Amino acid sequence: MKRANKGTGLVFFPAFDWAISATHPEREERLLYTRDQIFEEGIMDLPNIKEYRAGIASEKDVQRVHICVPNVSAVATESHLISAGGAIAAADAVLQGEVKNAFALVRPPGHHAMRVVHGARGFCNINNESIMVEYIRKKYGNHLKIAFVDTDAHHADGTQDIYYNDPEVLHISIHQDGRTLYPGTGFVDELGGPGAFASTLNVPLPPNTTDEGLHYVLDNFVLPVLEEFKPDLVINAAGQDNHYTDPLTNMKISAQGYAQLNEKLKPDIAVLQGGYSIEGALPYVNVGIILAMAGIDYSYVKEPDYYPERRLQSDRVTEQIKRTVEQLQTIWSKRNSVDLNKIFGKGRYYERYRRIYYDTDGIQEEQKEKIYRCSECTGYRLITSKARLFTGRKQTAHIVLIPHHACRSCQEVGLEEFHKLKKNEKSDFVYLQDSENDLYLSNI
C-alpha cells in the first residue's frame, strides 16, 4: 500500500433522490446544509483538498458483506449501492496513496445492517462501512488489521454483528447507553465471539455526556487500545447525532469536541453515519472534522448557539465514564489471560439465540447462530434466520459462513453443510458465504 503525506480526500453523495419519507430524519436534506457551507467556505479549493466521485458497489461487494433475503436487489437501491460505493472510492484514494485520508460524506448510513438483512433497521440496509473493509481485504490484501472506531451515538450493532467473531478486526463503538436508546444493545459485556474475544468493544456512555466525557474515553481508553492494537488502517465511522442539538438523542457534543476527535484519532478513512440536526450541527461538525483531518486550524468553527458554559457535564456522569472506562481497561488488560471455555463452554459450537427487529420496515426476526469451536482456525458458522415481514408473511433462511483463513477441514466441512442444507432443508432460502475463496452460492 501507497501512503500520501499530505492531502484530504472528500467524496460527497446526498442521494438528493431517496428518502424513507419527505418528513424523515433520514432524507436528502441532511447534507444540503453541508454541502452549502463547504463551498461557502471555500474548503473544496483549499490545495490540499481533493474532491472524488462515488462509485457503485457491486453484487459481489455487498455479498462479501451481507446475505440479503432474497437478494441484494430485493434490499439495496441504486443509492444504498452509490452510498457504498463512495465509501470504497475514500478507500482507493487513501490506498492508492494520492491523499493521507479520506471522508465519505455520503447517505444512506449503514451501521446497523447486520450479517443478515432482510429490510431496513436503524435507516439502514446495507452497511458502507463494512463492504468498504471487505473490499480493502479483497483488492489490498485480507491480513490487514483494521479498527473501527464509531462514534455514532447509537450502537454500531450492525458492524459489531458482522465482525463478532473476527480477530483482525477491532471494533469499537463509543455510544449513549444502549437502556436509553436504540437499539437498546452495545453493553460492555459484549465482547466478541469464541474466535475474537475482545476484538469488540464497547463505551456506552450516559445521557448528557459532553465534549469532556468523549475526551476522556478517547485518551484514557481508545487511544492506549489503538496503540496495543498496531492497526493498519483506522475507520472513524463518523455519526454525529450525539451533538448538543440532536432531535433523537441526548448527547451534548460540540462541533470542536468532534474536530478534536479526529485530530487525536487520525482515522485513516472517515464514513458519515448518523446525525439528523440538519442545520444546527452537521453544517459545523462535518467543516469541523474536514479540516482536522486535513491539518488545518479548525478553532474558529463554532455553532452560532454554541455557549462553553451552558455545556459542563455533571459530576455524576463524570464518575459514571470513568467506572465504564475502568471496567474495560481491566477487561482489555486480562483479554489474553481469560479461559474462554468459561464464557463459551466447552462444547464443539457456541451458540446463541438473538430477537432483532427491523424498526424502519416492520420486520421481526429470529436468529439461532451456531460457531464451530475450531483448534485450526475461527471456524465455520451456521445460521437459521426466520423473519415475519410486515404484511405477515414469513421467510427463513439456511446460511453457511465460511471466515477469512478458514482451514481446510472447515472449508470442505462448510461447502458440504451447504449442499446438504439446499438438498434437505425445507426452507424458503439457503446461501453459502464463503470468504476465503470469496465464492457467494444459494438455492435461488
The other form holds:
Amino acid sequence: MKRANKGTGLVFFPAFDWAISATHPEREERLLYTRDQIFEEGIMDLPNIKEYRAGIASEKDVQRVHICVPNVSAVATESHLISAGGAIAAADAVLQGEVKNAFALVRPPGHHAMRVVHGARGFCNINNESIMVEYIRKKYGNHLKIAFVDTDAHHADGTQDIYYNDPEVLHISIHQDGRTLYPGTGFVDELGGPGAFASTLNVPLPPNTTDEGLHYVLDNFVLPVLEEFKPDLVINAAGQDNHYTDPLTNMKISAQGYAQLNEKLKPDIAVLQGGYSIEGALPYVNVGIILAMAGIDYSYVKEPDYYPERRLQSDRVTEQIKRTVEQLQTIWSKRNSVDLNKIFGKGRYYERYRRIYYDTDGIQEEQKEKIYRCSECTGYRLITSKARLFTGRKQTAHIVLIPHHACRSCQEVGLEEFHKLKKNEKSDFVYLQDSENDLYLSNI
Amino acid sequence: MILAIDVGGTHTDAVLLDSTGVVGSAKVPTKKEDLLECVLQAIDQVIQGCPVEQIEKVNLSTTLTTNAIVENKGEKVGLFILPGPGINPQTLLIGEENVILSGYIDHRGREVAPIYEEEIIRGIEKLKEKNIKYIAVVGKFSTRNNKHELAVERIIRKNYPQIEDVVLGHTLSGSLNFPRRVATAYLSTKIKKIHKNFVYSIQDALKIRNISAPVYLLKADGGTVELINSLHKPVETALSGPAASIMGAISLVDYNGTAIVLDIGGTTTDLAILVDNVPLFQPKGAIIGDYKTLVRALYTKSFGLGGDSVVSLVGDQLKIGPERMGPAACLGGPCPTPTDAFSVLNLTDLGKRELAVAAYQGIANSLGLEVKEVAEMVLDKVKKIIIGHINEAINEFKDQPVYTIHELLENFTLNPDLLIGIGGPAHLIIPLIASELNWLYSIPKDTTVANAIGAGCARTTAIITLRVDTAEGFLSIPEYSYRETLSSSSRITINEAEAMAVDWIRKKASEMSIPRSDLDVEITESQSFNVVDGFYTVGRIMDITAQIKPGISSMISIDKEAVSK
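Could I have the structure of this protein in the form predicted together with the partner chain, to go alongside the form predicted alone above?
To see the whole picture, the full complex is given below, headed by that same chain.
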C-alpha cells in the first residue's frame, strides 16, 4: 500500500436536492452555509487540498455490509448510494496514495444503520463508513486493521452492531450518555461479541461536556488505546452535533475543540455524520476540521459567539468523565485476561435477543442472533429478524453470516444452513452474507 | 466596418472586417516595451486607403494587463481586508501595505463585528507615510453585504482626500472566494494607472486619425467591454489573447457538436473546448501569473509544444519542448523542431529540407536510426503529447465535483469529434491528430489572423449575480452594489427571481448600448433553498447567475467553414 505524505482529499457532497422531508433536520439547507464558508475561504484552491467528485456505491458495496430487507433498492435511494460513494471516493484517494488523508463531507449520514436494515433509523439508511471500510478490505486487503473513532453526539449503535464480533475492527464511540439522548445505548459495559471482546468501546459523556472533557478522553483513553491497537487506518465518524449550539443535543464542544481533536487523532479518513446547528456550528467546525487535517493553521476559525471560557466545564462533569475513563482504562488493560465464558456462557452458541426501534421510519424490529463459538475463527452467525413496518405489514428475514477469515468448517456449515433455510422458509426472506468469499445470496 | 487589433506575443495583427469577412489585414512585430506604438502602427497600415468614417467599431485585444501582472508592474497598493474568522489572514497580505480590520460580515450577510474608524485611520497613516494612493478594500462575504466595504471607502476618502482610487471587492464578482476576491481587487488596483494611460492614449491616437467609432477591449471571457467601462475592472482584459483565438475559431467554423480548438504557435499550444459553438469557461476564474482570481475566463489549457519547440535527446528518449530556441532548422534556426520533422518527411515545402535533415542527423546517429525514422518518432511523440492533453482537459470537466444528485446522475461527459486548428503549424499537425483520433478537422483559411478576426467578431458580455434571502429580508446584486430591503411577507418565487435577473441584465445591456440582436441572455446558475427555523419554513434563499453569452456579433456574417457529421 503506497501512502502519500501530504495533501488532504475533500469529497464535498451536500445533496442540495434531497431531504427526508421539507423541514426535517436532514434537508437541502443542511450544508448550504458550510458550502458558503468553504467556498468563501477558498479552501478548494489551497495547494494541499484536492477536491474529489463523489461516486455511487454499487449494490454489492452495500451487500458487503448490510442485509437489506427485502433488497438494497428498497431501503437505499440514490442519495444514500452517493453518500456512501462519497466515502468510497475519499478512501480511494487515500489508499491510492494520492493524498495523505481525506474528509468525506457528505450527507445523509450512516452510523445508526445496523447490519440488518428494514428502513431508516436516526436519519440513516445505510452505513456509509462501514460500506467504505468493507470496500477497503475487499480492494486493498482484508488483513488491514481498522479503528473507528466515532465522535458524533449520538451513540454509533449501527457501526457498533456491524463490527460487534470483528476483532480486526476496533470501534470506539464517544457520545452523550445514552440515558439522556437517542438511541439510548452506548454504555461502558457494551464491549462486543465473544469473538471480539473489547474491540467495541464506548465512552458516554455527561451533558455539558466541553472541549476540556472531550480532550481528557482523547489524551487519557482513546490515543493510548490506538497506540496499542496499532491500526493500519483510523476512521473518524465525524459527527458535529456535540457543538454548543446544536439543537438536538446538550454538549458544549467548539470548532476549536473539533479541530484540535483532528490534529491529535490524525484520522486517515473522516466521514461526516450528524450535526444540525447548520449556521452556528457547521460552517466553522467543517473549516476547522479541513484545515486541521491539511496541517494548516486553524487558530483563526471561531464561531461568532465563541469566547475562550467556553472550554470550562463544571467539576461534577469533570469528575464523572474521569470516573468513566478510569473504568474504561481498567477494562482495556484487563481485556486479555478476562474469562470469556463468564460473560458469554459455556455453550457452543452465544445467543442474544434485541428489540430495535427505527425512529425515522417507525419500524419495530425483533432480532435473535446465534453466534457459533468456533475455536478456529469468530464463527458463523444465524440471525432471525422480524420487523413490523409502520404500515402494519410484517416481514421476517433469516440470515446466515460467514465472517472474514472464517474457517473451512464454518464456511461449509454456514452455506448448508443457508440452503436448509431457503428450502424451509417459503414465505420469509432468507439471506447469506459470506464475507470470506464475497458472496451474497438470497431466496428472492 | 470593424477594425480589430490583436496584440500577440510576437506579432500584432490588425484586420478590417466588413459584414462578410476580412477586407484588409496588416502584421507588425510586437514591441513589448511600447504596445501602444505597435497597435498604432498596425492600425495605420491596415486603414491605408480605407475611408475611416466607415469604421463603426474598433475592437482591441492587448497583452498590456497580462504583461503588467506577470512582470509585477504597476502602482503600490494599500490593501484593507476584513477577514473575519477562518483561514489565517496573514496568508492574504499581498498589498504593498496591508491593514487588517476587525469588523466582519457572516455568510448570510449579517454584521457580526462592527468596523472601527480608528483602525482605518491608523491604516491610512501607514499609507500616507509610504505615499500609497491606490487602495483596495475587501471583506469576507462582502458579496452578501457590502456595507463594510462602502463604509471603509467613505472613511478613507474623508481622511485621505489625496488618494487616486479605491477599488471595492464586492464590485468585481458575485462569486464566493475571499482569497480570489483579494487577489482580483489587488490586481485591478495595481494596474489601474497603467491601463488608464493606455486607454487615454488610444483615445487620443484614434482622434488624431479621425476614427470616432466606439472602442472596445476584449476580455478573458471572450466578450468585449467598452474602453471607458474597462477603467473600473482593468484586470478583466488580461488573458484576452487566448480568448481572441477561441472567438476566432467560433467566427470561422460552424459546428453543432463538441470541438477541441488547438491554437498551435511556435512555442506553445492553447487548447479550448466548444460545445455547439459556445466556449466552456474556467470553472472558478482565471489564473493570471501567480494569482488565482475571480476574473471570468474561457477555459484554456496551455502547454509548451509548438512548431518550433526544441527536439532533443534525453538518454535514449526524445524530448520535445517546452523551450523554443528560434525558428525551425529548415528556416535557418539552431535546433531540430517538429516543423523540421515534417520537412524531413516531405510533408511541407517550407524552408530547405537539407537543413532539416542535417539538424536531425545528430539524434539519428545517437539512436542508430535513419533520419526519416527519427522524424516519424518525433511526429508520433507530438501526437501522443497533444492527445494526452486533450484527454486531460476532457477528464477535468468529467471529474468536476457536483453538488446535487441530479447533476451527479446526469454524468456530464464531453464527447468531442472535431478538431479546429489555428496558428502557423496547424495545417501540418492537426490532420495527423485528427486521423489518430478518428475525428473530423477544420483549419479555417484565415488562420494566421484568426485571433484578430476573433477579437473583431466578439460581442459585449456581462454577468450578474442575484441573491435573494427573504428570511434576512434582502435582495442584492453585488456587482452593481445594489441592495434592496424585502419585507418579511415577501414571497418571491424562483421564477420571479430568475425573471428579475434577466431584466437586470437586459437593462444593463441597454445602458452599455449592446444591440438587441446581440442579447443572448442565459441563466447559468439557479438555486433555491427553504430556510427552516425549528420546524417552520421562515423564508427562502435564492442564488441566480445570468449572463450575456460570449458569441459572434450580429454585425458580422462571415462565411463559416461548415462542418457536418
